[in-house]
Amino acid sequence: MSDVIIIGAGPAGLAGAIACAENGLRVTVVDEFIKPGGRLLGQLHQEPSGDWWNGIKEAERLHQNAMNLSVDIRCGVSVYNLEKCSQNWNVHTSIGTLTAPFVLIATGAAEYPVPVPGWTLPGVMSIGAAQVMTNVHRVQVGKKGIIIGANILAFAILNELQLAGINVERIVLPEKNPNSQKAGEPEEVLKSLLHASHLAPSPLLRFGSKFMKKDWIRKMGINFYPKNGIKINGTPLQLRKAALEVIGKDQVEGVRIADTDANGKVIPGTEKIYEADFVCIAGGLYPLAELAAVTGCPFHYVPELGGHVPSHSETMETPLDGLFVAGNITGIESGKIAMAQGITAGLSIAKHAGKGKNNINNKLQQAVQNIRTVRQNAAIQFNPDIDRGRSKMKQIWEDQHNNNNQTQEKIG
């Protein structure tokens, strides 16, 4: 029997496993994919320092460290239920029920689907799927593509596709409707992209970002936005064009696109078909938290964190005894943040298990501070108001903790 079962072998899960094992805990990690690493396996980008972040190498490093510490990693294993029984958690999986007093859920994130007519054609995929096919499976997704949806994730993966020699002709927005929501509104998209200006996607965004953060200047910027777009590493970002339909008989052959006004409304008579043999839809990410919901863990809707997230402390505890969370399940951030949270969760579990001797509290405090430091230095922030979201969750946790203490005092 293990002391800890970790669900998810991505950056948070592997880092958490290492921290637990270093403190003398027996750890089992399960993941439904065929190999450990999670989203790290698809990541490849250059840091502001000039160094390259190679997710595959990082995953290999974490995997090797975990193996050296005798962590039991089981891939190709799905988890479908979690329940507390006496002092232990029963984790029901495709290979049977695993039992342990502590569970760390590190299930990561999933992509928002943005329905576009014709999106069931072969050759249409999410932007994340294009990343995995390119960087993990080494499969060329196509020769000439269009990305529908402009966000930080799309920019990061666009660069990776370009590095692989794949031509992305243009980035356009989805048609403005209830399904696309803010993703179809040019001003809202521009507002979100200004927070990525330090990545220098274009001279105009880089130079104009500090001015366009003012509402009236941003509105003017959208009204006078170039019809042919602003180039992102050679690919036009066309905020005033919307994808109406992906067309093709047996596979993607093109996208029907129209010009829009500053509010995202389609201008009649401007429709044109642009050729393409693949289409990537970039809808953004949300926390993949169903397993935490199954346990009965309380949730809170915090849009700055990407949606509904399980209640948790800065040390990655949940209100349920023995249940911890780490990584994108707690809010959408980078792989480096996920690793920092995984280490924190592992130390927190060790503390609850009575391990780590006298210095465990200091290590835990340092780990929490390290999360903040990594966040401050993050090159990419998926949600620009992440600090506000983290503050909200911290306040929710403290209020919940205080209410529980008051209730116990009344009962006593």
Contents of the next structure:
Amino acid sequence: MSDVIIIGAGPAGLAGAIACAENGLRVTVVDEFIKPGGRLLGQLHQEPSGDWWNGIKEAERLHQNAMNLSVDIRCGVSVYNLEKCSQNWNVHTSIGTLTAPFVLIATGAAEYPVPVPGWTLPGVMSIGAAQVMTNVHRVQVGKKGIIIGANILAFAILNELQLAGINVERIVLPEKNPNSQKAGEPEEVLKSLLHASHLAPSPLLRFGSKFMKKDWIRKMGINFYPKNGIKINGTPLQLRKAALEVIGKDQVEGVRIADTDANGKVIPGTEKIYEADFVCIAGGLYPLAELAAVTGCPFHYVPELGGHVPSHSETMETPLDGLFVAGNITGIESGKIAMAQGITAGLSIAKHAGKGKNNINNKLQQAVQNIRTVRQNAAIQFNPDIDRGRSKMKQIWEDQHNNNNQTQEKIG
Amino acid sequence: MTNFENMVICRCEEVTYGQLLSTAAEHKCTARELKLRTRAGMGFCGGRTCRVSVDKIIESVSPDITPGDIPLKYQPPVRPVTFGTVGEKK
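Given the form predicted on its own, corresponding form predicted in complex with its partner chain:
What follows is the entire complex, opening with the chain shown before.
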């Protein structure tokens, strides 16, 4: 029997496994995918420092470290239920029920789509699917693509598609409607992009960002936004165009696109069909917390963290005895943050298990501090207000810890 | 506009945007009732694809719900499994 079962072999899960094993705990890691690494496997980008971040290499390094510490890693295993039974957690999986006193849920995030008429045609995929096909499976997604939705995730993956020599013709916004909400409003999109403008290869965006923090300049920027867009490594970002429909008979043949005003309203008579053989929809990411939810763990809605997140402390414990969380399940951030959180969770588990001798408290505090340091130095920030989100969760946790007069909401 | 109403939201159960809107309008549904009446989110993927969209539709048709609540409950099994897997013996 293991001391710890970790669900998810991504950056958080593997880092957590290593930290647990280094402190003398027996660890089993399960993951749904055929190989360990999680979303690291798709990542490839150049840091502002000029160094390359190669997710596959990072995954291999973590995997090797974990193997050296005799961590039992089982891939291709799905967890469908999680429940506490007296002192132990029962982890129900496709290969049977595993049992341990400690569980770390590191299930990451899931993508949500922005539905567009015609989005069920073959050839339409989420932007993350294009990433997996390109960088994990090494399959060319198509010859001529259009991305619907302009956000950090879309730009990161656009860059990867470009590195792989895949032709993306343009990025447009989804049509503004109750479902797309802010993702269909040019000014809101521009505002969110300015926080990541240091990543934009376009000098115009980089230069503009300093000034566009002021409302009126930003409004002017949107009003005079070039009709053909601003190029990002050769792919025009067209904030004033909206995708109305993906068209095609048996598969994607093109996208019906119209010009919009500064608020995202379609300008009648400007519709045009642009040819494409693949379309990527970039909605966004939300914490994949279903397993925490079925345990009855309380949740909180923190928009800056990407939605509903399980209640957790800075040391990654939940209110349920023996249940810990790390990585994107606690809020949407980069893989580096996930690793730092995984280490913290691992040390936290070691402490609860009575391992790690006297200096475990120090190590744990250092690990918590390290998460903040990594965050401050992060190149990619999915939500510009991430700090506020983390503070909110910390405050909620401390309030509840101090008075047991709990006001948590239960799921359902 | 019809194009928009015919747009599929829940792919597993093939529930359209129009169906969700008209059901919500006709029955003044809670999130749970809307799910049960239309089967949106009750298919093979367990709502992983459409959950966020269905939540947004609920927000837009019943604006007085508190945004903090999780509108749709999660229940095991959270992954598709065979009866053999969850049962005692094959």
